[in-house]
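As C-alpha cells, one chain now follows by itself in the form predicted on its own.
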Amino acid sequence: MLELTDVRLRADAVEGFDHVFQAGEISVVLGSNNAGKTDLCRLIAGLHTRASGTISVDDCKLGNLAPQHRPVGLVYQAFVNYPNLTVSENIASPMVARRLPAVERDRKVVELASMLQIAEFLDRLPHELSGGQQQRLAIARALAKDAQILLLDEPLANLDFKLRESLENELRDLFGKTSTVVIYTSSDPRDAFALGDQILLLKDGAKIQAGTPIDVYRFPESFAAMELLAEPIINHFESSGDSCALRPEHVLIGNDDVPGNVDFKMLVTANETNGNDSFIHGEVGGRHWVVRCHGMRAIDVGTTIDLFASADDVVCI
C-alpha cells in the first residue's frame, strides 16, 4: 500500500490531500495539462520537483531515502533507455547496480523480457526496436529494479492508436498478475475506463475526486469533475435556478414526450466525425453544446433541431 499525506503539488496550495494507492490495482491519475501528475510522479520517486508530502509505503516514510533506494520504478513517454546497451543489458543494468548475481540477472531478464514480449530482441540496440518494443523495454528495466511503486507517466502518448490500444491491453493483463502498486498518469479518459481500478482526478495541483471509474463518472461530485471525463465537453445549462450539465452522449437528436425528460433546442453550427462517432456542434441558450452520436450523421449548419435527454442523465451541482 502507498500512502499519500498533505501533498501539495504546488508551492502556493492552501491545503494538501491524502491519498492511498492499493497493491494489485492500476490507478489511473487523471488530469489536463499543468494539473500535477508529473509532480506527483516525480515526489514519489524522491526527484527534484515543487510538490510536497508524505511518501510512505506499508507504513514506512520513505522521506529520507534517496531515489536510487527507494522501491519505485519510474518510465516517461519519452523512451528512456541505454542507447548502447543491447535489451538485454537494459534490463539488467537496475540489477547490476544492486549486486545481484549474474545468474539470477540472467533468470530475471529472460523472465521479464518474455513477459513484455521482447525475449526476441535481447541482443538488439534500443535503437533497432520499434516504438512500442522500446516502450516495452523501458518497463521491463522498471521492473527489473524489483519495484513496489511503479510509476507511468503518460509512457504511451507518443505512440500511434493502433498501438497505443494494443499495450494498453498488454498492460492490463500484465499488471493484473503483480501486487505492484501502478500509477498511471494520463490526460485522456478514454484511458481511465481501459485501464484503471481506481482514478484520481487531478485539476490544477488539487484532488477532485477518487473512486472507481464507474463510479466517478456516474455520481461527479462537481463540473470539474465530470469535465474529466467527458469527450470532448460537458453541455452547461441553467435549470429552475440551478446549475446543471449533460454528457454529449446522453443529449439525443429528436423530439421525445416522455415525462420527465427534459426537451432543447440547439442552432447547428459545425460537424465533424472520427468514423466511427460523430459530433454535432451548436448553440443552445447562447451556449456551446456538443451532441456526440454513433456513427455516420451530418446536419446542414444552420438548422435548429430538437434535442432531448433522460432527467437521469442531469447532473446539477
Contents of the next structure:
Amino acid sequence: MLELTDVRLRADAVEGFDHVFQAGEISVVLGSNNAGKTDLCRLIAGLHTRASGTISVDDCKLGNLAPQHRPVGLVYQAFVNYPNLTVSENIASPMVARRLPAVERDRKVVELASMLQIAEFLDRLPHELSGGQQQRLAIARALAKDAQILLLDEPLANLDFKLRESLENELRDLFGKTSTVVIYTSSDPRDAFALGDQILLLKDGAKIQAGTPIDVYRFPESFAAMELLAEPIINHFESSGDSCALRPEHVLIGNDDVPGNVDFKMLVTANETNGNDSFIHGEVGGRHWVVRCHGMRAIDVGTTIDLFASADDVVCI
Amino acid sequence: MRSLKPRDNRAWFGVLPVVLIVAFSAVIPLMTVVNYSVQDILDFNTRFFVGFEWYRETLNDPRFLSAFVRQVVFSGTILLIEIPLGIAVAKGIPRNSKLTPFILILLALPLLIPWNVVATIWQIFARPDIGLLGVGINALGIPYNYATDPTHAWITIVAMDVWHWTSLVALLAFAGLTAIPRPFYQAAEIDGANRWQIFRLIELPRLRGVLIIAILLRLMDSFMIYTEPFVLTGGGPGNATTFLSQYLTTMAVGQFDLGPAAAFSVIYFLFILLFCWLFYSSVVRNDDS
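Next block: the form predicted in complex with its partner chain, after the form predicted on its own:
Shown next: the complete complex, the earlier chain at its head.
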C-alpha cells in the first residue's frame, strides 16, 4: 500500500491532496500534458522535482530516502537502457547495485526475460532490439529491482498502436498476478479502461477524482473529470439554469419522442472518420458539439439535424 | 523484370562540379607529387626515372625514422592528455546556467587564434628571461629553459598544444553530453549507479560518436603539426622537436631535393591515411561485434 499525504505537484499549489494506491492493483493516473503525472512519479521515486508531499509505503514514511534505497522501479516514455550492456547485463544492473549473489542474479534474469518474452535476445545490445523489445527490457529492469512500487510513466506512448495494444494486454496479465503497487500514467482514456483497476484523474497538478474507471465514467464529479474520460470533447448545454453536458457517444442522430429524452438541433460544420467511428462536428446553441456514431458516416456540411439523448446520460453539475 | 523507366544518365552532370574540385584540389597535386617521387630532378629540364629509389632511401633514413618516432610519440601524448581532459572540462560546464554561453565563448577563444600567434604567445610566455611562465618556473628553483633542454622543449610544445586544442574536444564532448536525455540519469539514480558507473555506462557510450570525430581530428592535425614547433623551437634543441612536416620542409624548400621530398610526402600521406583507417575500422568493427 502506497499512501500519499498532502501532495502538491506544483510549487504554487494552494492545497495538497491525499491518495492511496493499493497493492496488487493497477492504478492509471490520467491527465493531459503538464497535468503533473511525471512530477507525481518523480516525487514517489525520490527524484528531483518541484512537487512535494509525504509518501509512506505500508505505513513507513520514506522521507528523504535516496532513489536507490526506495522500493521503486520506474519505466519512462523514452526507451532507457544502458547502451553498451547486453540485455542480460541490463536486467542484472539493479541487482548488481544491490550486491545480489551471481547465481540468484542469473536465475532472476532468465525468469524476467522469459516473462517479458525477450529471453532469446539475452546477448544482444539494446539498439539491436525493436522499440517494443527495448521497452520490454526497460520493464524487466524495473522489475529486477524487486520493487514494491512500479511506476510506468507513459511507457507505451512511443510505440505504434498495434504494439501498444498487445503490450497492454500482456502488462495486465503480468501485473495482475503480483502484489506490486503498479502506477501507470497516461493521457489516453482507453488506457484507463484497458488497464486500470483504479484511476486517479489529475488536472493542473490537482487531484480531481479517483475510483474505478466505470464509476468515474458514470458519475463524474466535474466536467473536467468527464472531459478526461471523453473522446474527443464533451458537449455542454444549459438546462433550466443548470450547466449540463453529454458525451459524444451518448448523443444519437434522429428524432425520438420517447418521454424523458432530450432533443437538440445541430448545424453540421465538419465530418471526421477513422473507419470504426465517425465524428460529426457542429454547433448547438452557439457551442461546438461532437456526435460520435458507429461506422463510416458523413452528413452534408450546412444541414441542420435532429439529435436526442437519454436523460440518464446527461450529467448536470 | 526490367524497369519501365528509361535510363537517364544525366544525373552524372550533377556530380561534375565535385569531381572537378576534387581533381584540382587533391588528385592532380597528388599525382604530381607521385610523379616527382620516382624521378631524380637535377633541374626542371634534366630528370631521370629512378623507380622506388627515393622511397627506399627515405624509409632507411635515420633522420626520417627518428622524426617519425617523435611524431607518433607526440600525437599519442597529446591524444592521451587532450581527450580525457576535454571530457573532464565538458563535464564541468554547467548545463543550463546563464554562465554557459560565456564559458563556451571563453573555451572557443584559443581555437580562434592563428597558429603562429599561438606559438609566438607561448614563445614569449615561456622565455626564462622575460616570460611569465619561464621566470615563474625558474623562481621555483627549476632551471627551466626550452631553448636548451630537449625535455623542457617537449613539455612546452605539448602544453601549448593542450592549451590550444583541448577546447575543441571539450566543446564536442559538451555537445554530446547535452544530447543525453535526462531519463537516463534518473534511471541510473534509481538503479543506484554511482558517478563513475553513470560515466562509464551512460555518458561514455553516448559520447562515442563525437569522441571518434574528436580523436580523428586531433590525430590528423597533430600528425601534421608544423607552425607551432617551427616558431617556438625551430625544431630544436638539436633535432629534439623536429617533426615530420618540418623535416619535409627542410628537404623540399631548404635543400630543394624534390624527388626525395616527394617520396617522403607520399609516405607521410599514406601513414596518416593508415592511422586514421586503422583507428576508424577498429572502432567500427567493435560496433559490429
